[in-house]
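Only one chain comes next, encoded as structure tokens, the form predicted alone.
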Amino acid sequence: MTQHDSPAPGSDGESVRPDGALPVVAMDGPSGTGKSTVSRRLALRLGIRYLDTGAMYRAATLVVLQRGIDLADAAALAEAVAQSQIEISTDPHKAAVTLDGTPVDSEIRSGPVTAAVSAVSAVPAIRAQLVRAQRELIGAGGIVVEGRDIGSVVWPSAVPKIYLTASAAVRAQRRAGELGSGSDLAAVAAVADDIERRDRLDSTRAHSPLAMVADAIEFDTTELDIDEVVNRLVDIVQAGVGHA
């Protein structure tokens, strides 16, 4: 699994800390907070990279559908993960995911991706193998990395740790929006659903569960705009990297 499109670290107006370092900056919490959104917008603000790695999630969830495997398989789930090649952009300004060489960025976020993509993503074998290929993406750092176990697992030195957070109605609303269902109660109810389901499965599981490590900052979105939390959180970001 590699990188690609992605700008070079260092690059200018990219935050640097006054030591030299690049940040890194973890970006944890469950689905319907805003995470990509702000993510994103956060990496162009600092001038820095983005990894989505619920993408690479997504991308080995549908390795294993379009294979026929049984989600019941863990030991073929890991090898079929194991035998593609996902790549994914770290350039905030183009998201880009291929799976053996073909974009794959409308199908990961199909629904039935979403429905299985909370048991492969429990697999031990599969969570180390983009574990590890997540690491090298971050590399020298200079990057905004989001998804479920940045702070605690993949990056536990990233500077600094967000958690970001939002009421269950907003974040049930907020994902029913990007999913195009809008204000239709039945669908909102449905989300909300799903919603409390991935959330029950990804802080249950045995390896790399959803959870707030000690020493980060729990950011409550509900109340706020994505400019608003994008504001704050550069806020955040500089002081913690010994900006002004």
The other form holds:
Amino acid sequence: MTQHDSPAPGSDGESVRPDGALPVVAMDGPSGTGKSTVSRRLALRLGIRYLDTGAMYRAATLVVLQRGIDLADAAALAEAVAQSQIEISTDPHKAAVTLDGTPVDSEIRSGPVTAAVSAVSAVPAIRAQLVRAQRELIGAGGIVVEGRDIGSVVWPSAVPKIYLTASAAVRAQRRAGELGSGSDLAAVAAVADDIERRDRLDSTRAHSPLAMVADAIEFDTTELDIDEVVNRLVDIVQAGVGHA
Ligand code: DC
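Can you return the structure of this protein in the form predicted in complex with 2'-deoxycytidine-5'-monophosphate (DC) rather than the form predicted alone?
To see the whole picture, the full complex is given below, headed by that same chain.
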């Protein structure tokens, strides 16, 4: 159901590790922590691939919304996703998601998709399909993988495993800024409510909930700027920190 674009690890970044190992960097954490920006920039700096697994759950959500499937009907949701063709690029220069051959990069960020994605991503059969596709995409490594369950479920041997956090207020402000409404107090409050609702659903679902694994390195990005976080992560990956 899912195909992919997985070019060889790039050669245009800084050298990855002195021993030539191709890392799988797991980037987990809730929304609004700067995860997407940090993950993509880290991949660019290291000259490796980038996988946004949230975009895959969003594309699956678009499938079920387009077909008007009842969000409470887990079997019908999983069937619709299995029949669709979700393709995602792992090139950090051009994030691109297609659904049955049509680019859907802006549609998957729409309000209705964002409102429904927690329900769709809680369906075990959908998670199983997407986790299988994610593992194929990760393949031999050389990739930064962003999501909620990368270190815990998708690739437990990832090194390093990074868990980004930030205060609720900063997360809401950043997400509203991305949506172009960062100076509108009512809009920031609405985004804060939505983040709180999604965090609750993502952290309390029965299957693969958002949680920090014991060997993850936690970064609180509340007071750090993105460049600082990326610089520190480049050092961590290149030094091989987090290896047993
Ligand atoms: O990172 P994002 O906001 O684009 O993710 C969209 C939703 O997908 C989010 O509410 C949780 C879900 N998700 C997930 O359950 N597991 C992942 N690995 C990635 C995202």
